[in-house]
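We begin with a single chain expressed as structure tokens, specifically the form predicted on its own.
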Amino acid sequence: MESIPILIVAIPILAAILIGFKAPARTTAMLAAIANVMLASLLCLKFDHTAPAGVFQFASSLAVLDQPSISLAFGVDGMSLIMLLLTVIVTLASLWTISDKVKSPRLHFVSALLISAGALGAFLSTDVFFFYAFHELALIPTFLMIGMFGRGENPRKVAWTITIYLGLGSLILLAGLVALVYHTPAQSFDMTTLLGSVVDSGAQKWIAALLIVGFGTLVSLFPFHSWAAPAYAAAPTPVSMLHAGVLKKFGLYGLIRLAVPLLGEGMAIWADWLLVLLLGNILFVGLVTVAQRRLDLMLGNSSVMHMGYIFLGIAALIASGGNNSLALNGALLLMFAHGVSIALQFALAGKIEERTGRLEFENLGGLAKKLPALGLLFGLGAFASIGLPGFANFAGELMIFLSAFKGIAVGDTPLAELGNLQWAAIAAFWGVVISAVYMLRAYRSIFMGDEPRGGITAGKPLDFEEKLPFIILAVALVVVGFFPRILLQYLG
């Protein structure tokens, strides 16, 4: 069972490397996410739930320097197996939806493959150099298919912005997580060290800053955020699931793997400041969200929203010192709910602009009658987005909103003693109204109504293999949310 985690690693690039020998693309890259599938259902199975919290099981090492101690080391614990879930049901979905019929197909599913490898090492990696080291694995393929299969007008340029911020987010990451590891005794990357050991607090404040900023700007937050709707707009279909609907999240994992538990001070310092950050993710972009016509850039612009959400839930483990077990659960259960639905919004829209090469909203209309199947699919996926009851979204959305005002009597507290953190959630609670409008009109102006003057060609209804990856995380979607406990169990 230990060589799991390595095998769900390497399985990606194996295939990978296999496609670029000439091995039949789609075959192999849908076998190997398929394996994956059932390798991260065996660790499910096999999960010891009685097992104290922050301990990973499974865990294999190999000694890479002994001076930094640098190992390759994989290992899984409740966080890393929902991030686990989460990529391997992505990856699944993505591989799916890449057509024979693009430019290159077999560089489609090699990136494809390559992105989720390195996803899926950062996730599993119990190193911090390799926590690092895998993702920044993921962001190379990103780049390259952006710039060289990307839509838009000009995809070179959205490739090399991303490649900036990235770039410089990595850089200031990188020197936050040396800091780290030097201002601790041991000076180990391994994060079980790590993790058991006082980080100095005088260096606190100012390594909280750098990874604030770092992990910051690979989760696009506010106000480093302004890459993230153009790219995944200009990004081949696969490559937006994958980044904004798993990468992503990379960010938001390590700071709750590394920032909180070791920084407590130096977090706390920076909380208010993290507060009006997160409010610019969900009002600022929110509104810049209900502003857009196109329904990439809405979507782009949507998953930078829904990211303050969850820095919410980190807010409210900063406040409690890292003891708020609603705001962990809710947080990793919105990081989980958030990539599936907006990993299916990104793949609906490729299909829709492969079934009739539009995406203004003013160009189309009444897609429903054409496309009954799709606008089913769209409504469920919008649904979620917005926080439906009965999907995993709200489930998360709610555990962080209760958490925030978690030891305060309702209706026995005074407006006066709220707090910073309550009343940033106060505010937060009208990105829901705000998401409802822009959801609901764009779903409105796709599928309802008349057609644009001079029609639609939208060919025949979906075949089941079209639908299928959409059914896939569809399903994700409707069951995490009637059985959160599905995932919260592996959290203790």
The other form holds:
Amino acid sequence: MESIPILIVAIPILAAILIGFKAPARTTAMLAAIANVMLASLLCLKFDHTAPAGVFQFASSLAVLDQPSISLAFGVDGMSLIMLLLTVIVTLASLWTISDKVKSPRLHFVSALLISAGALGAFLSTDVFFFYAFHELALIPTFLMIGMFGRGENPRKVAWTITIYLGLGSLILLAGLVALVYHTPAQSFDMTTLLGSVVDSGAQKWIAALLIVGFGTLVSLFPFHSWAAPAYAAAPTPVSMLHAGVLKKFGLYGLIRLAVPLLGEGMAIWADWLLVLLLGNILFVGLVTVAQRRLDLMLGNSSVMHMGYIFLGIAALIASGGNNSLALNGALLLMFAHGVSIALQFALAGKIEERTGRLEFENLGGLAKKLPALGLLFGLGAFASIGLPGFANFAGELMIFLSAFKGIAVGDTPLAELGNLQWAAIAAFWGVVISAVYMLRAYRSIFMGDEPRGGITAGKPLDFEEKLPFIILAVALVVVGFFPRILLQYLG
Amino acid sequence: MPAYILEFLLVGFGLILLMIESFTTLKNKAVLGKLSAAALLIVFGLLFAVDSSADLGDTFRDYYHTDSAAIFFKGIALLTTLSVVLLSLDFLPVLRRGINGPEEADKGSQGGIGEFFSLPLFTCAGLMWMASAKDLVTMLVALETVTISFYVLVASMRRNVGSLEAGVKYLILGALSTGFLVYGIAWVFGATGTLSLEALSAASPEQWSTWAATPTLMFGVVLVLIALGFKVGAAPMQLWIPDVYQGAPTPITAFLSVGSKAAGFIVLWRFLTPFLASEAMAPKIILILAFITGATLIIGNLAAIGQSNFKRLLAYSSIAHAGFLLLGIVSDAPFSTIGFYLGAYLLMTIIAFAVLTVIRSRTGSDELVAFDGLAKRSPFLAFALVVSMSSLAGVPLTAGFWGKFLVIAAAVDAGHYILLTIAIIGAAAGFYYYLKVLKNVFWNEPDEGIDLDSQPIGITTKALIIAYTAGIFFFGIYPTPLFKALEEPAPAAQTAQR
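Given the form predicted on its own above, what does the protein look like in the form predicted in complex with its partner chain?
All chains and molecules follow, beginning with the one already shown.
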């Protein structure tokens, strides 16, 4: 059983290598993705619910360096299991959307597999070094893919922006992580040892700042968000799905896994700043999203905006010193839900573009009549994204909002006694309205009306194989929406 | 077997090659290159048979280190030289034209090839001896063996103006730096009365405070630092690098970039160890080094951004890497960090030069535009460049990342936050200029006029690229073997030696 996490990371890399050596691309990639879904399910089945929190199961480790202590170690706990499920589901769907009609499908499959392997490695690593290292596996494929096959006006400029931005962000993160480890007595990169130790309180403030900026850049925290929307808009569909859906959660996962438990004092110092920044994500970027006139840019911005809610969950966690299980559950649930829903939306946007060649709202319209299945699925994705009950996003957002009010007696507390966190949560709630405005408007201009305005054709209705990746994602959203316990049971 | 046998063996092989060239009539002197490679391979094999605890006898005991750092760097020197010789075999057509002029070369003239393949053996012997230098005179002599053979190698394409220009520049600046070195050594000797670095290490704190009381010793140390700065390409002594790298024959550029730099760093490290261990001298030296480091990081990384010639880009990249290595030394990183960094640097730089050698001999150009659309013309070379550039840029899971990571970790540990900031900005700039190469390779369309398949890539070059690419990934994920090789033997043995 210990070898399963290793296998999960190795399979996509091996598949990518095989495809590089001329193995049939689509078959190999799909087999790898399905194998990973099955292995992940196996881990879910065998997961020991009685194990105490913070213990990595199915753990294996190979010592690499003594001083500082680094090992190539993999393992799973509840948090990483949820991220693992998100990754394998989105990977399966994103690989499926790569059609053989694209230019150089082989490169598409290899890149998507490597990005996925990077995310899997990061989520399954129980050593901070490799946790960081695997995440960067996506850097070069993303750069090459956006530059070669990007859409929009100037994909190459976008490719440079994302690469330099994320490169710099991850270097800052690296400095922060190294400082974090070096300010513990054991100086070990092993997560279990690290999480069991205490970080020098004098150094906490600056380490926390480095981690917030470093992880924050990767998650597109306001004001480090400007790379994200253009990059997602420009990237080929599978890359945007994996990047926005999965890879971006790495930063949040890192903050929840390392920064919150280890840097209680340090994070508390920046908590109010974090509230300002996350409101920047929700309200400012939210309004920017409303102003978008292209579907891909709108989705990119909406993805940036929704990061704000998860940061709100993290802020609630910080405020309670890490002991707010409602906030933790809500944040992880929303990470999963957002990952699936944004992947679904980017996949649908890719399909709309494939069929009509357009993504500007003014040139689309009436697609619901031509492609009813697409309309239904887009509606599901849009409702999920707004946070309507019945979808996983709703459950996550609700838990986060409630968690911000933990310990506040409803009705008895005068408004004046609410803290910054509570006010931020109240302000953040307006984000839901903003989401509704842009999502419904997008739906209206793309799907409602009689005919497409740009004089475009939509082709024949979607066949089953085209629909399948969307269905997988939509089903995941609805099932988790109705039964969030499917995921939350792993958090204990 | 004591380690110094290897150097003698190598010099012997070099002499034999020269004899073969003089006394036989070879139609195709490429065979000398193969013999040279075979000699290097034999010595590399023997490196593993070296008994590092063997008694060196009175002749060598005080002049010659056989610690793991020395052995490791002998390995680096041998591998670099072997790679250079193998690349030269693929570069032979260009080389023959450069040495003999196009008309003569077309007639089949083989002039100068024999020397070109035997000189690297002497250079390598010098590099290996440098790694073992225990005192300043041995250091100087070994360094000069290397430098003098490099003067010839750099200028060897004598019908090529660029190569000659590079040769002259290298000669003048190299001679200048030798002057600094000798002068500096004289001052150090004058101040301390010893040339032995071991004796300096063993000196008592009182002795150090007497030495440090007057500026004499410091003056000598600074002169030596300037001279070694030339060798490793530290700012502001880096000015020669871009021009010389650009003009020298491509395999020799690789040799300069890896071999010369690695040897420079081990000498720098050996020289600085006693001074950095003394409380009286260390703060001042660290301050000087910190300025040099900051300047090297800034100049190397920022100047690389604007380059459109691949060789010049690699030249500035080598300056940038010198900056990172210096940061390691300033931050008092353990020697394994420096050693590992240089080992990784060897792998990734040689791949880059191997690809460049192929491109140069097919297209006649070193410019980045010559790489346009390489992904379509030769997926193999394109992949090799992806690996090499990612590793140079420090993308995780490559060997290059470990080097940068350990240096950054050392800097965090030492608390050099200003230098760390510069290094991080520099590394981010690195993402730009290394990926710029990949931009040409993947994004740009190939120039139809240039046919890459006209000559297949030489089997040795191909094997070299495959082996080093595998090495980058292997050591990127599991660097332990290299760290084990760099580990000092148990400290008990060391004190017994003293």
